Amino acid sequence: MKDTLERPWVEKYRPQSIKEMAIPQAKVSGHRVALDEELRTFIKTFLTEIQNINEKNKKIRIYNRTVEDKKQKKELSVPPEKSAVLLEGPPGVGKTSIVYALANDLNMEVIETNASDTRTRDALESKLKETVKSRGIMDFIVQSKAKLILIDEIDGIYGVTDRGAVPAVLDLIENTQFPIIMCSNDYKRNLQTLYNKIRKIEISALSKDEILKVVKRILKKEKIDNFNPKDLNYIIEKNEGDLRGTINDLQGIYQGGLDTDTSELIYQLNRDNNEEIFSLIRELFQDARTLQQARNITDKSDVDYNFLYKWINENLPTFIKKTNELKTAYENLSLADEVFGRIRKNQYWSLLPYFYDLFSGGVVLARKYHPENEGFRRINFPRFTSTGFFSLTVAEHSFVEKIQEKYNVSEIEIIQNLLPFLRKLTSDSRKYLKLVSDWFDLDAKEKKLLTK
């Protein structure tokens, strides 16, 4: 297997215990706290309280069966501020890692979902509701591990009252049988109702010294002793407290070859380099005709595999126009997502080549029709970057604002659902295009979004 398909160091050296972690500084309501102790206390307190409440609820249910409705007692629940906690801080500082490390220390099983992938109430409920409210049948047969619920990228959801995921999250918190830890990169005003209910821990970027300790330990385990200290400092400074980014760059540099001009390589290495990714996407969709050609294109790239996956997902409709081909491409992309889920959950990194083949080769080979002269195809930025932030153009921002003047719809709903619908509606009808443009008072640039 080629180096680019080897197990990523960020996964290979993910801490298995709190003792192995570089613990970032944390604050609650402006006061410094020890993050590991804060989370450990939260989990143990919840488990004690839920056990007591479950015992009381058993007695309440027995009582309620013997009296008329108006005399029945309401069942108890753990208060939201004791049921869930939010870790808010920049990407790459170890928010997810500390959850898994702590779960290992406490012999707990982590049930994880990514909120930016389940942004509607139905999707989130189907993913977590049964897990949170009940125990599996095997729990009654064998002594199973306690569960810890992790909802990552909670800032990736924006809820509205009737169909958003925020009310679903609040329902889950109120009914949960297991402690819930949520992670976010940023404060979002739209999530204020959630912030008001739960405890928030603000996490700072890791210090340069803490990151240096971690990367030196990795280099030692990889038996790399010829890495220039100045280059190492350059990588750390370049990533500005992002440990995950530092480790990814470190692996990229080592696999690129330490016998080259390392400083120049560090300067050029940028996992999100726009020029490189634009070229890569065009090569995949326009030049690749076989699986091997697709492999060759992805193998030569230093672009982070998860980031590349998002770019391909975003640009499918740009290059694949036929409905049946688009359907096949999305099915292959869905399979790739499923494979990567198994890789993350079970640490089956030997499956990574299949993930690559499905999201690059499988998607590219779904395209059967290649016109002789394709002309210029615009490459679009993925809606979620590798750091989880949602990105819009100036025209898209103003378009969203005009939609929201008339309807209570989230930014993500507009871009991912409403805008594609309006494009379809107006694509074959000048009349509908004029009606929609007049209704929302769109200017020329905003109107152009409907004709892409």
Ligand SMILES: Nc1ncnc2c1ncn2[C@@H]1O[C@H](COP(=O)(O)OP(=O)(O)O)[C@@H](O)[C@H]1O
The other form holds:
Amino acid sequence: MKDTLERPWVEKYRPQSIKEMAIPQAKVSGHRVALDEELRTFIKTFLTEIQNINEKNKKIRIYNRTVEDKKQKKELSVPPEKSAVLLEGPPGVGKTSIVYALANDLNMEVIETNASDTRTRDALESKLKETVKSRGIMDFIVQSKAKLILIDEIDGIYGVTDRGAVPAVLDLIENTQFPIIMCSNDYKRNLQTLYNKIRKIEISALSKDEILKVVKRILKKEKIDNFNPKDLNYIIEKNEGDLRGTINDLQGIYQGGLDTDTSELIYQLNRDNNEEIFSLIRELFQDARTLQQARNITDKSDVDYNFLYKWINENLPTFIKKTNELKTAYENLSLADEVFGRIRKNQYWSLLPYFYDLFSGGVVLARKYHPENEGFRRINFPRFTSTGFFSLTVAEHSFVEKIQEKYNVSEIEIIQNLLPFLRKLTSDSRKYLKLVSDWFDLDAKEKKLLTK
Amino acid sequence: MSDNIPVWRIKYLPHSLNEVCGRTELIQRLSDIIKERNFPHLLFIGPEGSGKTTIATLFSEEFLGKYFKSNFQKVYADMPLNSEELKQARSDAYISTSKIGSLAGKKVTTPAFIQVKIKPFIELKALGDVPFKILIVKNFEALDSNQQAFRRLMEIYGKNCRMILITTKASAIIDPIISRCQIFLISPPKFEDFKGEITKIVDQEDVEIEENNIKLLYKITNGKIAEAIDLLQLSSMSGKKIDNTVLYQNLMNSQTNLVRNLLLICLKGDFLKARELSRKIQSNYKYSSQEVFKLMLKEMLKLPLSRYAREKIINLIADADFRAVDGLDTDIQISNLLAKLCDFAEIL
Ligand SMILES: Nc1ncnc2c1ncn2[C@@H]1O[C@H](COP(=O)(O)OP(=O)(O)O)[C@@H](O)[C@H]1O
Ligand SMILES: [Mg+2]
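Instead of the form predicted on its own shown above, give the structure for the form predicted together with this ligand, please.
The next block holds the full complex; its first chain is the one shown before.
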């Protein structure tokens, strides 16, 4: 398998440098700023400040050692508005990316905590404070490689369980040795106390042109040159400035699995690839007798696994007929799908080897019975079924709207309840077909739904 | 005019509360409320197809009178927002997407749902000579933990707008909501009322059905009027006289029966045919894998199977459903169940 395809494109093409990014438009208290410059300045200022303050604190510490407790001076720290910024903007415009890209460019290391993972004050504290607050030894490390703290999705921080999180973050900001950048989608009133103390940069959604530039670069790198511009445009538009969503959809459509409407598109895109998949499937089911053989066959192939396991699902019953073998095969394939789901949802990339073995070896080795002569078996193209998300085709949508003009019930009710009834009513009776389509004023396409 | 409506269930929709089939006590209570010109938030609980929405809508219509149009809204808590609405939601309040995938983000519709579907309506005062607006929220239980957000909304905007929350699952409604609502239990009509309604239709449409077959109709549809009327209309196509054979025949090809068929095909061990049918069910009815599993469970219980077989099949369905929660490809997850059922059939 292509190992370059092992990760989602959004990860694979996460910009490594500011140069690779579309810089989204940004504002600070209503004024346009250049986002990358703004962040650079912020980091630079912080670094000079902290150096000054550390110098002064050294003196204070020496002084404190020499006087008795009461007269001790408080140590200084960088004011919050200079030690933390908040990037606030819609999902998928590159908030997280710009932090990493910039750190890369400045040769800094990012210490990331994701607010939605670390919900309690304790967790935040232990994760950050120990690395950050402890002076002395840390002062030394600072000089080796500069660090930057990223608290991503800070809007996820406030929930039922984490009332203590805001003070923890504030505390962190007041004592940090490293510049802090926070990202957020939503404006959260709960975080007001936090917002008041720091600098906020508002980021807007990316424009279509900017998105197109990034997308074209990715398509080029993937050597995809036959993507219909109209479809591309549609995908971009549908995502409304969300580049992550756009890239995910592109990959989904290219590699299959999003929804039925796009299957035609996928088919066209992969036409050249099909012969290769055909022979791969044959080889797997007919020749592989051990796990190692199955691995070898999939490893040497160029077919992307996102795609391959759907082909295996489609063609499994062509090769495996015995019900007990089918059962074992599906036991493994469905587990593979579950594992893959978890990988995608939680980024558990370490589970990937199980996924490979389960969907390839786990499936084909379930086949115990190999006939003398396999004969020719037709390989079928995978049928892309619904992703479990209620979505209507264009025709269904307009059908529902026509119905609702006369009968005001929900989309679901119409599709799951009324439509089946109308189908039956009209299937044996031309008279009813005419009556119904006239009364609801259905056009030819909508009418076709009745006869499906 | 109404003779021209080709679909009986629409033709015989009630146009006012007193045309609603049965439920006289309930209707009386609602009529009293209309006279009082005031009511607290309401919670309508009742099984699918019992007429909750119809009754709530008619009630609102009569309560608001000629100001109905501008002061009434009905929303579905379980419908994903369309792209226009999402766009609006994003400009108002961004939907947090911590997961990968544009769909993953959009699926969490609830905060956006409130933002787009609820707030704009309830924030504004009622228009015209009515004490407040009325908002119907269907399938309220679908809001899950986001019901919490409603509790504030109900308090803050209660003055502008009263809500009628509708649900089939009382147990899924959180206590603070229940405590803020007057509760109405809406059961299907009693047989006598059901019979009255059916008889009225039968007379008008010039078909015949005997009382014991009306009983049968009541039983097989669990008193769901719309479903019963559908079945009646289908049956009427094969002749003026509607008897039990005709009723059963028409019942036999409805979609729950597709699911029953699916089970039967599995129990015959024909995996390929089963998969084909399951795909058809999924794409035609837009069922999620979860819904298919639930329907299979329901239909399975109706089949004459041994206790052992039932227990085993429940186990298989539960396992498949469980996997599908994390799985990505519903077709694989459903096929998994089908393959296991086919295999189990072999053992039986
Ligand atoms: N401005 C951008 N320039 C280039 N790629 C981007 C940009 N914004 C998003 N992307 C793509 O989308 C992915 C997710 O972006 P991310 O920075 O995580 O978005 P956010 O943090 O704003 O939700 C990135 O890995 C990258 O592939
Ligand atoms: Mg991010």
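Numbering follows the first chain given and starts at 1. Just so it is clear, the structure is predicted and the values come from calculations on it, not from any experiment. Whichever C-alpha set is largest while still superposing within 1.5 Å between the two forms counts as the rigid core.
Undergrad: Note yes or no: does the Cα of A26 move by 2 Å or more between these two forms after the core is superposed?
TA: No; A26 is a residue whose C-alpha shifts by less than 2 Å between these two forms when the cores are overlaid.
Undergrad: Is the shift of N313 between these two forms large enough to count as movement, that is, does its C-alpha move by 2 Å or more after the core is superposed?
TA: Superposed on the core, N313 moves its C-alpha 2 Å or more between these two forms.
Undergrad: Taking the rigid core as the superposition reference, indicate whether the CA of V85 shifts 2 angstroms or more between these two forms.
TA: After core superposition, the C-alpha of V85 moves less than 2 Å between these two forms.
Undergrad: Could you tell me how many Å the Cα atom of N324 shifts between these two forms when the rigid core is held superposed?
TA: Displacement of the C-alpha, rigid core superposed: 29.7 Å.
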